[in-house]
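To begin, one chain is listed below as structure tokens, in the form predicted alone.
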Amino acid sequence: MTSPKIRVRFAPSPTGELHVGNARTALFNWLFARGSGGAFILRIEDTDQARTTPAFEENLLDDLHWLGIDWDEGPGIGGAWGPYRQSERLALYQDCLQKLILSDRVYPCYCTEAELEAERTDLVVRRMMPRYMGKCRCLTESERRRLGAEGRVPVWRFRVEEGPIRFDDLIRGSMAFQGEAIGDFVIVRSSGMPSYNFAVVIDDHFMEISHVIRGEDHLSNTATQILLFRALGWEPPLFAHHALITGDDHAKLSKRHGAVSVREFRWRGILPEVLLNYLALLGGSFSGVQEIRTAHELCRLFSLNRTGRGGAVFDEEKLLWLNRAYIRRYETENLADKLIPFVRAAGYDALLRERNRLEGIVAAVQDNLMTLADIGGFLDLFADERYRIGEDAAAIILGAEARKALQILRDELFLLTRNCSGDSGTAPLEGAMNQTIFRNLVHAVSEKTGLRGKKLYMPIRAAVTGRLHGPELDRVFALLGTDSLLKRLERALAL
């Protein structure tokens, strides 16, 4: 290491959708290097040319820019310590991979699969620990060329002693694990490709990352991560090992516990700052109880220490309340603006150049939101041609009490659209009168029939848009007009 500055790095496989759980390490890394002046490096690991693909990794970045989390080198970017894909960097793996084989710390290994899966059964049935038993580690040159003379073509394995590998994690404290029950790994598959432990290593030292920050399962990577740097000759970084993200049954977080994916949140309606302060909040990083936070005081109070140990348990209806409660903080324009893919897939296209109306909608439904894919279904109850009455909201129109309010209300609406056309058109309801003329409606409802709270409120509702929960009723009256409001009205008397 030559550099004093903090270098952290997320280095994800494109092999799929980016999981909370790497997110919530990236998150850390990117918390950590923001908060302390150093720099965050993105690293892509794609040395599994059977399972990467250009469409994850291109989510992948799309992803962690959502979340609003920015790389100081990396793809797009670029830097001193490139390239920042595993693929691009094969012949620095092969200088180390010759490294190693001078100095007799690597050797072929020409098992077979079928031969390592016998080894596995009968360390397993003998009750050992499954590992390499060595059976290549001391082949002559003789025995080595007649392997291969039969087809087979080796990996290389590096030579483990035995005895402890200590280290100090910044969260866990002091760890030590046995290096004979490890075994003797493989660094170099027999493609020529570099295995994660061996390719991790070298360009956590050419990138001269100071701290590797992530999840509790890498535990026994860091083990044989520190054999490989030590070999190499290299000074190891400082390494923190966080909990994981596991659902409330306290297993790793998995798609039988639902949505587990950044993406799947992303359209699901989730806002990407919710989803950014929750994945800080979980395992307690921060002390307090304050739970909405900015992303910049995220980086002024995420600390190593109060990361937590144990498991931190995904509670999805703890990110629904803060989505709902971010939600409702929302300017109308803004939150208009975060709607509008979802509006588009409700089938809305049209109502995206009515800009006014929507952020009428908007402002009527916002405190009813608890994600922004719930739009879609609020937007039906202001189209026409969608409006239906549901079961439990015709029940109540179908009483008796509840109609004679309902014709009260068409006739006194009727009344009121004559005078204000002086003839028998209809006129919108709008502006600063509305509440005005809501309040005037509803009061002669109640002065004619007697009804008050639920019983006249809830008639109402269930005539004018179908259901018996949504918004204000007066935002709804503005929003729909007289002409909507009377056809409703008839509708309902209809049943």
Given for the second form:
Amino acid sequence: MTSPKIRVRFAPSPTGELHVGNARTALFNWLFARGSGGAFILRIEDTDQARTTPAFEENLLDDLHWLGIDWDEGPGIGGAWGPYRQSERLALYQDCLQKLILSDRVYPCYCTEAELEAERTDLVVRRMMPRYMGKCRCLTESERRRLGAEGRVPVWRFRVEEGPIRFDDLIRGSMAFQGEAIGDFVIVRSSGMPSYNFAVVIDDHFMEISHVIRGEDHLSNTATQILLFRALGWEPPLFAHHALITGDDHAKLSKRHGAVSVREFRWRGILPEVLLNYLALLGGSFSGVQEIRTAHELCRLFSLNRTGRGGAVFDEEKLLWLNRAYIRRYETENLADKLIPFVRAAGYDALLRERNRLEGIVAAVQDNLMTLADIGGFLDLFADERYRIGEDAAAIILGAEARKALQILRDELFLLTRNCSGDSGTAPLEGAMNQTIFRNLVHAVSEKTGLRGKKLYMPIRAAVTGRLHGPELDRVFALLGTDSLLKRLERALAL
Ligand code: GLU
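Next block, the form predicted in complex with glutamic acid, ref. the form predicted alone:
Next comes the full complex, this chain leading.
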């Protein structure tokens, strides 16, 4: 017998920005589909109308595109199993509700929120699992009519039988939940909207999903969903629940740990391929992978079985390290393209019209960039009106030997500009600077002061960049030019 086609889905609810944990779920599904010739479906679970917004949905799709995760069916593409937004599938959920009403697997429940809350509190006091105890389970027709006449609009609850619900999880092995611990759950709200569990089962069935790959926080939902599959007479898909991303305290990764959404990392200047790799590597989903792999290689290496059972600790430093390593490998020209939004965000739009200068700066600072957003700080260094002399740099500049060296450098530079714009008939240099001139200048300062190495270079760096670390000085000189260098030396000497 040939195995049925693999069809997996990512089913986010656009009620917030895409969390890296959810992005990882999307990635696992995508890698599984791409590695097996299956289909990857994107389904928008937007039945929570109060919290869903079009902007969150738009950002979600945009973040997936940015990560390079594409879908075969879903919003913007369509497909034979659509529509792919739950809010557009409401009639289907109503049909399925009718089916369950006819087979008496569900009943209307008229309890108010206050009554349910009182029941929950009572169970907690009695040290029992809070759940619905079935008050409306056996109402007669006339009792239902009376409650309806009071203006109560019912929800629909599923009758959960006692006994174990078992399934084999592809990652976690055999699982069992007890029906009595679940209680009769809501499948359709009083607004007519399906609950998450109900809509998911119907969609997974009609979209012919073969494998449900999602976080282990959905394990108990799976038990509930299996009951619905059976009641509707359908075969459930296979399930695989992966461990969640945690902070270093092993608690689920949340805002209190720092950045958690793809968007935040994106705007902080993490490269998409780096985030993709990092999420794939996290928790040891791949063995022995230490470097950046292409999406194609990740697909080839991915295996559901190997996907870690253990928690995946999110280590931002490692992510930054990977980002830096990858930025260093970029061709300067391509990196400059990637940096455009960050140059703009830092307020240097004008620089975008001077491509050569931009690439010159990028080449100079490339090795110093941890994130793309770091470019802003370096652009300040090259802008006379924004560069500042930091306290540590000032402390160096104020040393007697340093001042001497800076005075000599200023005088040498001054002579250089005079000579070049003299009446020898040659065109003036107009502030130009290159590596040879830089070497000659530093050599002259060294000769006259006897300073070498750090003692020679540090004061110069401190004076012309305002900092103690940064790009190579010869490149800084070339990018600044003599006019700017002179101004900066004067400013340092005036301290
Ligand atoms: N909308 C659900 C969520 O975002 C989907 C869970 C599932 O994959 O079934 O958590």
